[in-house]
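Given as structure tokens, the chain that follows is alone and in the form predicted on its own.
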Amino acid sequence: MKLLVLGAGAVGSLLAARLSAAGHPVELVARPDHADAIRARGLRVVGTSPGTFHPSALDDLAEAAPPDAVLLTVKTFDLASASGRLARRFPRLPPTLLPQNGLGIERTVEAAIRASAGEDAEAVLVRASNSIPVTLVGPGVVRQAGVGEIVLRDPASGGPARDAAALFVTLLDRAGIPVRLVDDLERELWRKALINAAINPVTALHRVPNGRLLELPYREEATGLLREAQRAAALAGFEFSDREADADFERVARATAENRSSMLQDRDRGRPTEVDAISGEILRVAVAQGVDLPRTRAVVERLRATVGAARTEPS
């Protein structure tokens, strides 16, 4: 099966590596320096299940052949523009996986595709929650720091994208990528958003790895954001007790103690972060119900102001 990975940063590159190793022809579209390195030396994965892999690497979507399935792995701040480019290049969009952090992802992609191609993409868009810990080390190299998993809606539960979801279940499972199926994917997406809303902004603002959030004063700051995120989740119809939310936070912070969160990595590079798709969406849900979340609002504003201020050393 011919696969296209659009937006091959850390997550996209790792998925491209595993899927190409499973025998699929994979084309990945990446930044020029990353694509050049892969063409010259292959795609190297270090850490968990290391190796060198050889997907085809492109730096221009216009060069991609029509795929049988797409993994759209751009960051959320590039999602609308990338979805529009994809729809213009392939108006009859094949099954497309969306493993981004955050909330409202399908809404963004559907609107961009409809505006660019006039198509309704509901039957081909497959939302996923991704917890595979992977970092882009440099051009041509990614580090997988553990196993993680991809959570998908069980195709047996129905829905317009059930056939597309079944396709990705098979593809990922045969590539050795752990897949967990759930009936209520929305609750899983909110669970992941709560964890991200507690961990990512604090690590990015203070430039510390995830494990430092188990210590004061960072823990208190993260817990305050977690409580506000729980309040928004309840307004959206998803209740998470303090005990459940705290257990999730502690588990992830300990399991990824040495990791630098995705928001911190983006801040190090002076790039936009995914704060709008995570904390910003949580704030939007609450405000729509007449509830303000002052701590969440503050970190959204502070992180928006950091774009362009790159610095590679934590403090």
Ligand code: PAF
Second form
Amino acid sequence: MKLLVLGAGAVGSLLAARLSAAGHPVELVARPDHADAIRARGLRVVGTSPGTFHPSALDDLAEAAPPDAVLLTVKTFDLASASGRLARRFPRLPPTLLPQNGLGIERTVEAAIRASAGEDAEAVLVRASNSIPVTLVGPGVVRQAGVGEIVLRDPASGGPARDAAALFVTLLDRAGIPVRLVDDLERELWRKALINAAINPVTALHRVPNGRLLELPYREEATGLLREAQRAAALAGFEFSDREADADFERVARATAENRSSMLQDRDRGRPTEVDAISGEILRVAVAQGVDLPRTRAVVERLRATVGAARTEPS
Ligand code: PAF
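So that was the form predicted on its own. Now I'd like the form predicted together with the named molecule, please.
Now the complete complex, all chains and molecules, led by this one.
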């Protein structure tokens, strides 16, 4: 099965490595320095299940062969433009996995595909919640810092993308990537969004690893954001008790204590962050129902203002 991974950040590179090790021809579209390093020395995974893997690294989507499945692993701020390019290159899109953090991801991708190729992609887009802790260390090298899992909607629960979902269940499972199937993926996506809304902005603003959020004053700031995110989730129809939300926060902060969150990694690189797809979407849901979330609004504004200033600004 020919696979295309579009987006060679930490998650995309790791998935390309694991899927190529399972025997699939994998093409990974990467930035030139990362692609050159992979072509020269292979793609090295350090940490959990280490090794050197050999997906073919491409500089450009135009070089990609028609794939049987796509893993669209670009960051949320590149999602609309990458989806449009993908749909123009392959108008009959094969099953496509969307493992991004954040909310409203399918809406963005579907709209971009419809605008670029005039196609309705509902039956091929497979949304997933991903918790594999991984960092891009440098060109050609990623670090996996624990096990994690990919959560997918159980194909047996139906829906237009059930065949596409079944394909990814098999692919990921055979590549040794832990997969969990749920009937209510929306609730899982909100659960992940709550965790990201509490952890990512605070780690990015203060430039601290996830584990520091278990200590004051960061814990208080993270909990304030978590409560606001729970409020938005409830407005969207997903109730999370304080006990459940706190337990999730605590578990993830402990399990990923040494990690720099993805939002902090983006800030370190001077790239835009995913704050709009996480805290911005949470705020949008609440405001649409007449509720303001002042702490969430404040972090969205502060993080938007850090873009481009990341390398020089003190924490
Ligand atoms: O975005 C991230 O960094 C991750 O989703 C998480 C779970 C917060 C761990 O760092």
